[in-house]
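Here's a solo chain for you in structure tokens, the form predicted on its own.
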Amino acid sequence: MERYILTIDQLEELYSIIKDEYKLISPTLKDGVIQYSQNIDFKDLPFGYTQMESAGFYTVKTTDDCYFSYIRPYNSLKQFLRPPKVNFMTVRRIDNNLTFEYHLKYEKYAFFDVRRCDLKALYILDKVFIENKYPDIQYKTVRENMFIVGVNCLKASDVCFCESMDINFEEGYGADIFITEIDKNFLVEVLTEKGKNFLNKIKLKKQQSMNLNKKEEVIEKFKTTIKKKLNTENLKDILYSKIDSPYWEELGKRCLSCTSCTQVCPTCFCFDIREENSLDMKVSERYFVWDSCFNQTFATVHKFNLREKISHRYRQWLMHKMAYWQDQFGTFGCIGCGRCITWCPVKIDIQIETQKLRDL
């Protein structure tokens, strides 16, 4: 592995080089939240800002601690890999004959400043959409043409519990380059040939191992800022034993079934297929759209709703994240990013509720 130390000016140069070759997605402060956005300038990265988050609460404040002072954006990469609405087929009626047009659209994306929880989310989505008998061609195509610059977090928010969810802080999770900010300079680790090719375009001196200890100090210091913990030992089996607990009814009384948690979750992947027909019945557009297991119609089969009660829908969501997913894909479906906690309007906290169910 090659390592370099970059100044802020060299980091900006690297950013510009990547932007010249890819449609670049990176964090920015927009509409009052830090979010992944497309093709922003380097100066628009939210340097000097950070978030304050708790259950049902979000705000942004200024800070001068460091450059990468902010935490992961409120949205996730699935917005770009699996957009909320995609037209994938058009059917036309021409002289009483039907023609079918299939649309395979993808962008050549580069993601700059992806935190390790979101990289782990990509690793999980790969298991869903690629590593199976019937891979999703559109997702697979986008994924194979991506370039990723990962960044180590410097501080956790009050909703983060990523360390509890099997996040490996030494794993690259598919990133091409990984950056650690050290004393307002940047240790850059090159993980792939694509990453090496970009770094070769900048005149740099290789960094010896002297800064690796400082990198480990940064990671260990970050871990001390993670306040939330979840005991995941034998969690799957324990939750299976609580599947008929009356506590689910208590949760159902609080949950609004608003789908906010599933929309911001970086690993929720439920979708629906919808048809939009022209009034003259000559054109039909078929769309992939985001769906949610909290929607009342999601589990409706032949007009019968298998999860009519909100408590049943919440149970399905939490059990899928913490138990079923392990049976399906060999990993948790939750990465501990805390987005669902922050954006729940009634302040339901998946970490607290999972721990309560465990301790019943």
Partner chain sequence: MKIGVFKFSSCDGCQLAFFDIAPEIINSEYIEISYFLEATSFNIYDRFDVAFVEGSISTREEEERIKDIRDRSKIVVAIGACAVSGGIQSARNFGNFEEIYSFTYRENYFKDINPLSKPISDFVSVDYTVRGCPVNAEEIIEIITSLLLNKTPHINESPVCIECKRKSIPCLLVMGSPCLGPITVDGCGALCPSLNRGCYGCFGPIKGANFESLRDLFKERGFNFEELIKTGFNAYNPYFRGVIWR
The other form holds:
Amino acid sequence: MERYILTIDQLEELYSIIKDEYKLISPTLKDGVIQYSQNIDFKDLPFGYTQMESAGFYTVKTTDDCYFSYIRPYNSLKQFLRPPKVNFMTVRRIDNNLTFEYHLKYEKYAFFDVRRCDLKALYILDKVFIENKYPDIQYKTVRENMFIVGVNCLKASDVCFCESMDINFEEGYGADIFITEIDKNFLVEVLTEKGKNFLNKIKLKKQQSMNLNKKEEVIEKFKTTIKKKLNTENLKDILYSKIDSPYWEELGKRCLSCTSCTQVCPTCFCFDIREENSLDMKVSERYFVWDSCFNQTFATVHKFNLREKISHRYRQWLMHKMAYWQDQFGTFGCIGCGRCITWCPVKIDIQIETQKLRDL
Amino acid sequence: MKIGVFKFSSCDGCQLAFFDIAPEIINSEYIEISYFLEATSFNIYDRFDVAFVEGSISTREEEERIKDIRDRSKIVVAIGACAVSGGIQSARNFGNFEEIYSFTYRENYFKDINPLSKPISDFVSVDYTVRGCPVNAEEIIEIITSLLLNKTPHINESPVCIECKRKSIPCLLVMGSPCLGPITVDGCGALCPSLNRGCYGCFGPIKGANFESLRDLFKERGFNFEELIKTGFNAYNPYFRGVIWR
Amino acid sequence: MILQNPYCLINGKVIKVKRENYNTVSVWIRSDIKPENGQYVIFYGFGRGEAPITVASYNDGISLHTIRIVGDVTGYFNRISEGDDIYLRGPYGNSWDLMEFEGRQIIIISGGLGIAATRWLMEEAIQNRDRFKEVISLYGVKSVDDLLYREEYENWSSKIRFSVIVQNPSEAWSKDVGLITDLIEKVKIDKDCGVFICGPDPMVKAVVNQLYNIGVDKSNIKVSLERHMKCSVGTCGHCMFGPFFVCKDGPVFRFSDIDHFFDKKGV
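Same protein, different form: I have the form predicted on its own, so give me the form predicted in complex with its partner chain.
Expanding to the full complex; the earlier chain stays at the top.
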């Protein structure tokens, strides 16, 4: 593996050559939150900001310790890989014959500054959409044409618990290059050919002198800032034995069923298929639209909602993330990014609730 | 399909949705607008396949008229917060009627005005509701095309929160502002939150939403839950009655 | 490699339409789908969307589908007639495996529209009658009006033990009256029999309990479930039932696999 040391100016150069070639998505401070956005200038990256996040609470403040002082953004990559509303098909009716037009619109995306939790989320979504008997062509096409710059986190927030959810800090999770900020310089590890081509375009010295232990130190230091822990040992079987627990009712009383957790979750993939028809009844557009297991129409059979109570829906969500997912895809559906905790208006914390359920 | 568009106590704004889609309506061979006072001088008050009704029932005369429209129509669709919930004028339902009346009108200006402004569903059976203040044209299209196909229209039942997240709008409640998004039907495109203003519920409540939990949260934050609902044109919605108030 | 878009619809031709009762029709369709016994297909109706419909029988390029016209998509079948084009995709899901129980007693239990999912199974059992010790098929409906495939009963009865029970016969009905469980009581059931069930969830629950109490192993009971299947390829999440995607892990399940989740409300 090739390694380079970049200065902040060289990092900017790398950023702009990636931007020339791809539709670049990177974090920025917008509407008061750090979020992924398109076409962001290097100077508008949220360098020096850091989020204060806890259950149902979010604010940002500045710090001058380092550049990559923030954690993962508010939204996740699914916003781009599987957008909220996709027109996948147009049906036209001429007399009584139908013609079908299938759409495959995709962008050539590059993602700058993706944290390990979000990279793992892609690896999990791949199992849903690609490692399937019928792969999703839209997702697969975007996925195969994208470029990813991974970045190591320096400090966790109060909602982060990635370490508990089997994050492997040695693993690149499909990133093309991986950046570790070390004393205001940047160690760049090149993981793919695509990554190598970009680095060849800027004048660089191969890393020689830097002690690799420094990177390990950064990661170890980061790990010490993760305060949240979840005991996942035998979690699936324990949760399976708690399906009848009266505690779900307690959660049902608090949960607003507002769908926020599912929509900010980087791995929640459920969608609805909707039809929008023209008034002349000649054209019907078909859409994929983000859906949520908290919606009342989600689990209906002949218009009867099988998960009538909010407690049923919350249980479905937590059980899916922490238990069912393991039977379905061999991993947890949760990556410990803590978004659902921060953005739950009524402060339901999936880590605390899962721990409570296992201790019941 | 013979369509009638009717107005009761309301501002006429929801009817404008039909103007948004006027070319499509005119060009569709399946649709005939037979009664629509705001749009045409040629009106035939006969039988209707679908009656779109805007406005709340505020007077005796309106009570009779809505029943007559129901009798003449195969399908009745309530459009907008007034018809669905009673509208902004239902704010009087929560105060002293005599006081409000004498403050607003000169004596005997409206003789037969009812003390309560009510949704049309309090008087007749309603087949479908289109929420909003005002409604959006897409939902009117969905109702018409679904009826033409003889299928149930897709009517939003998910909360505004889902639209905020789709648009990456940060949650106002989390950021510290009062917002009724979690208990309010979506369809507005999260218009207010996108302008950094909390949802005040103009699309009205979701059936079976967890009002209690949101009320507790408002209380904890020092926001007035009941007041915000009362300013949202849907306070007298049947889903609120019996839960938040009688 | 060019990827096949899983949402591509193919064209089929309606060969025959038969009104079964007040709300149910059977349609025979010629298309390129090659279904296995127990699988389902997705039908598309213009402007309406898609609905999963089981394959009730299949022979030489022609599949039979029996549809209760209740939903928004199935409303389309109200107006369908011979020679019409129809659009579909599939087949999807897993299938029944009759031969797992070769040499043993076979019991097929259907409730209401559930017989659409067991009809082909019965036909296969009849064709291979000599490979099983006994074949019993029990069919329960609410009222006489609900009965499907009436013209087949005589044929089936001559080849296997086929009985029908009606819960509330309003009109003249000379045969059994009651619930499907009453019918099961009248049958001598081998403990090592193989059971195939399709019907409403409460019926499945009652029948499984009854068989379990007689001594039938839950791993020898197969059920076909109905959930809200939309994408049919295990990605939209609507049909999820416990850890299963009914659309691709099912619709046929070995009862012992789903036992833990089956009678839990809201799972």
